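To begin, one chain is listed below as structure tokens, in the form predicted on its own.
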Amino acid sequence: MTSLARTEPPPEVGHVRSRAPVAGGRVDPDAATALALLNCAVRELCAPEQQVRVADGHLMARLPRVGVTLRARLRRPPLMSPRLAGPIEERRGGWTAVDWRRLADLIAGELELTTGTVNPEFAAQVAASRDAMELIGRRRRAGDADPFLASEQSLVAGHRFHPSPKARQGADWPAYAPELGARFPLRWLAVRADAVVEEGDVSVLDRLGPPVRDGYRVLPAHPWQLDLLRPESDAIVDLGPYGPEAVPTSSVRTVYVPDAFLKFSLDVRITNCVRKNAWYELSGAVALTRALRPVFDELACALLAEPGYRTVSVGGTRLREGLGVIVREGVRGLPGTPLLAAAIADPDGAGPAAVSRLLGDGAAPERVLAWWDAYVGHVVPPVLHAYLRHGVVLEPHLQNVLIAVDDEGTPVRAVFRDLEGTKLLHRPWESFLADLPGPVASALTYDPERGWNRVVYCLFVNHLAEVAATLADHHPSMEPALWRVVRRHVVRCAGDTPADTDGAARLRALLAGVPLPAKANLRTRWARDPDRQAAYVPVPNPLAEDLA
């Protein structure tokens, strides 16, 4: 349990300048990671126990177990999560400016009294993200020259609600950082051809990699990966480095060599958790290709699918999964180009510029508005079909969804991406799934009400919300404009939805002003529980018609 010197104030600091998250065109850690705690505080631990209130153009927030309320500015008025800015206070007497470790002490003190466990892991992965913030600002060097590549290595400040949103584990990260501008070249293996594992179509590897002689295949590793696993077998020859750069994409272990893009396994946390490939979602990853290919041959959208893998049978599964490769295809033959969302919504490094860029400096509303709605049309639709549809439940979360855009940065289309965390209902996939092994098949499935609560939080809450926030920043009178353009997308789908089902009843709940499912990323990583079994809270629902 908690100590209660941890709630005690720290000695006087007295009241500091307010600060931005970016500075200059930098971000500074110190205020982004005081700014997530408090993000992620207000969401999961004082708005779902009714301890906010605006006052005087300021969010405050009280965590009542410790005893302490919190203020930061308001920047406009709230429709679903609060846009704040620093300095963030604590009132003592009178209001006295905190920094990011008092922030996470207290927070910490809350999640102790509220859950009776404790995480002596939580401070560490704080101030680790903090401290890769700060060196990713130190070494920062101008972008790619190629806008999607830019665009994949431009989130230098991460999720903002997320506690410890780039913690990374290990002292080698940096050289394959993408905040970085990292590139590298693979290195390549010869396994004996009895030892390798594959399925689907891996025919890049071969002509990616160098020759081998009779008898054996060539497997990429990531160099980070291999100096980690130290394989050691009488059936894997090191070839050493060949080949192209690779370029890492935002998810770190995925990179981007021409043509395709290539997920590696990686022993090492990043954000939540281990990035690896496990042996079920190797094969499951290649039933998903060849199960959703003409489910999206009838969505507006595109799929970058993942038609093959391949790994090693030697040195057990740590060995099998630890040097497994997905293959998934590449952006090339794509209309316009395509850019990461999550770097148009980015709020503390790219997005303000993103949005400059796509839609000129001081555009007129109505030209926010027909972007907004083209973005909106490309996305919300397909995502919606895919599981009203067909059962399909994408994760359409801002790191999951290219936007591809045409000469004017008006959107041209929605391209989804890692079917790691798409998944299948049951009902209509029952004969599907019953043809993959067990743990496969498991690996795949949602129920109804999971599934939901994924789509509608990544599509809303993780992405919708975020991108409308930067767009507001710019134009802060017209959220509910751009919420109301939202709306009418849904009222589309409803109204091609059977009135009958399930699925009409969801979108009839959705269009009423239901709360939305956030992700507790806070209350995930205080309990150490895999993304998985990440719990949700309720935030309000911009889309009823009287809210929107």
Ligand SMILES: Nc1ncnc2c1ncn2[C@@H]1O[C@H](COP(=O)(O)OP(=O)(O)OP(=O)(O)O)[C@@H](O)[C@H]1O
Second form
Amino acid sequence: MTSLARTEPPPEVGHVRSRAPVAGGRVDPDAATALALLNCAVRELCAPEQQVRVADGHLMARLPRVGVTLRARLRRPPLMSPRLAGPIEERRGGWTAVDWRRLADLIAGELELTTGTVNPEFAAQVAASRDAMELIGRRRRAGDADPFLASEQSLVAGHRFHPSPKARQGADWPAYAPELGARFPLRWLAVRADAVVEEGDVSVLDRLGPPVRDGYRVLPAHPWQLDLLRPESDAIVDLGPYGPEAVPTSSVRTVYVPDAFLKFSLDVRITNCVRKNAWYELSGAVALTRALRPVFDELACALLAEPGYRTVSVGGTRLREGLGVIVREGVRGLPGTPLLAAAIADPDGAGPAAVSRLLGDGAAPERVLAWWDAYVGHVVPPVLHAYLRHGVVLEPHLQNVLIAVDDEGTPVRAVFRDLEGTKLLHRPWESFLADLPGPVASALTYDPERGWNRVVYCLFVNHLAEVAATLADHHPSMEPALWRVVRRHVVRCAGDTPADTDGAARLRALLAGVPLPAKANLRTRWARDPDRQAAYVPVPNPLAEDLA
Ligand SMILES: Nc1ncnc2c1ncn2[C@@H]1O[C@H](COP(=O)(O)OP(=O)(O)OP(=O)(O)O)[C@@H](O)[C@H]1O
Ligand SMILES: [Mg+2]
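Mind sharing the form predicted together with this ligand? What's above is the form predicted on its own.
The complete assembly is shown below, putting the previous chain first.
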């Protein structure tokens, strides 16, 4: 890991380090925005109504209520979600190119007619995301020298199935944007001891923070958050910026300091949610860490646990949640070099996490299959066993998983993080949950059906399908073979699961090819629903024997 030097006196808050002008992973913001919109429309509006067909190397997709047919180039025959490429065209007599603005209009029209509701914010969110991508493209510099941090800061286009993947509220975000290589010292507060609330192990905060007088404890704050929150209380003293530079990770609000992550409230909307640590989530993270330690001892993977939090008791919920910081374990003890899975899946990815770099240029098919077998073998069994054997619902989407690779670039360990999306099933955890305060317990409980949907979506649709698709961009004829590898690992998990259990039946359905659930980000944004209530739509399941 890069060692981040202590800076005293600290440099200006929020400065963006300038580096050599090598902008890996160039992305055209107009094209990327249009493609993300079309991906969402095909998945959530056209396919569920059987309005999609393949013709002449193109995917034709009709928006049924506005009665408009679109098409885009199809890079190869689709197994799950079609891999599309521009130009995107609309049938008007002949074919006419459509840009992201027109596409956003058409999709908004379709959503109005489909749902009977309006969303006056939608167009602005799409435009804000597009503008953010453009600014990132203009100001981006070479990635961090540390491969892990470079991967965290490399997601220029972001989520491929989100209508506004880079939307961030307000104008201040560039100073804190991971994609711009931001680093900044944290702001530190001294909080009177009687106004501190904390649980678990937060010793890293005391180690990193400035010395404070007796009767006070340090509390770090994200500078953006502090500007928005302006906490006023006689129990809180602002000590200003201090200490090592923090590096924002791909979630923006979680930062890396050596060697831990700190997850802050920002109270800013980033893609789906206004990012805030609710008080019951602070407590829930620490409780989950307690519950998950023995579970992960039995799984062949790593967990970045969240052993503690600290916040204030003054200023009501606003400050208690607004200033709450969760401590997450760092990455130094991991074998190999950790890389963010989303960076590996990024088809425009450059730098240390690019699949061409990990596999070696022009890798032979056997190398690709062996690499993928290692990848899937590290990711799939722990996620399925966590659910099937332990009643633990992980959220292994591309941004919540790190893949540690050895010197040859081969995966040697999967690392799971983000306890906010990690849930427990009621049955095996009944007595554990009963000992927690009601709101804490209910926020971290899922029913089995929703939990399974979440696992299957995150693991297969959000995560593995995207990495497989990026591998197949380099080796187009291999996609069916890649899915056969996934199938083999699921079959093995099924073999380890007692046949008469619900879990085994779920796996049999998966292997028989029942459609997979895909999170409907477009519909969820349109409805302005919280992420927790997100709708799902079915997508083809490439695990079925005849397909794979
Ligand atoms: N394929 C993807 N799936 C999910 N999120 C993605 C993906 N690609 C990029 N992202 C981005 O990653 C972020 C994931 O948010 P998530 O809710 O997991 O993070 P968080 O809880 O705020 O922070 P942390 O992950 O550090 O706990 C979002 O900003 C999302 O847009
Ligand atoms: Mg996350």
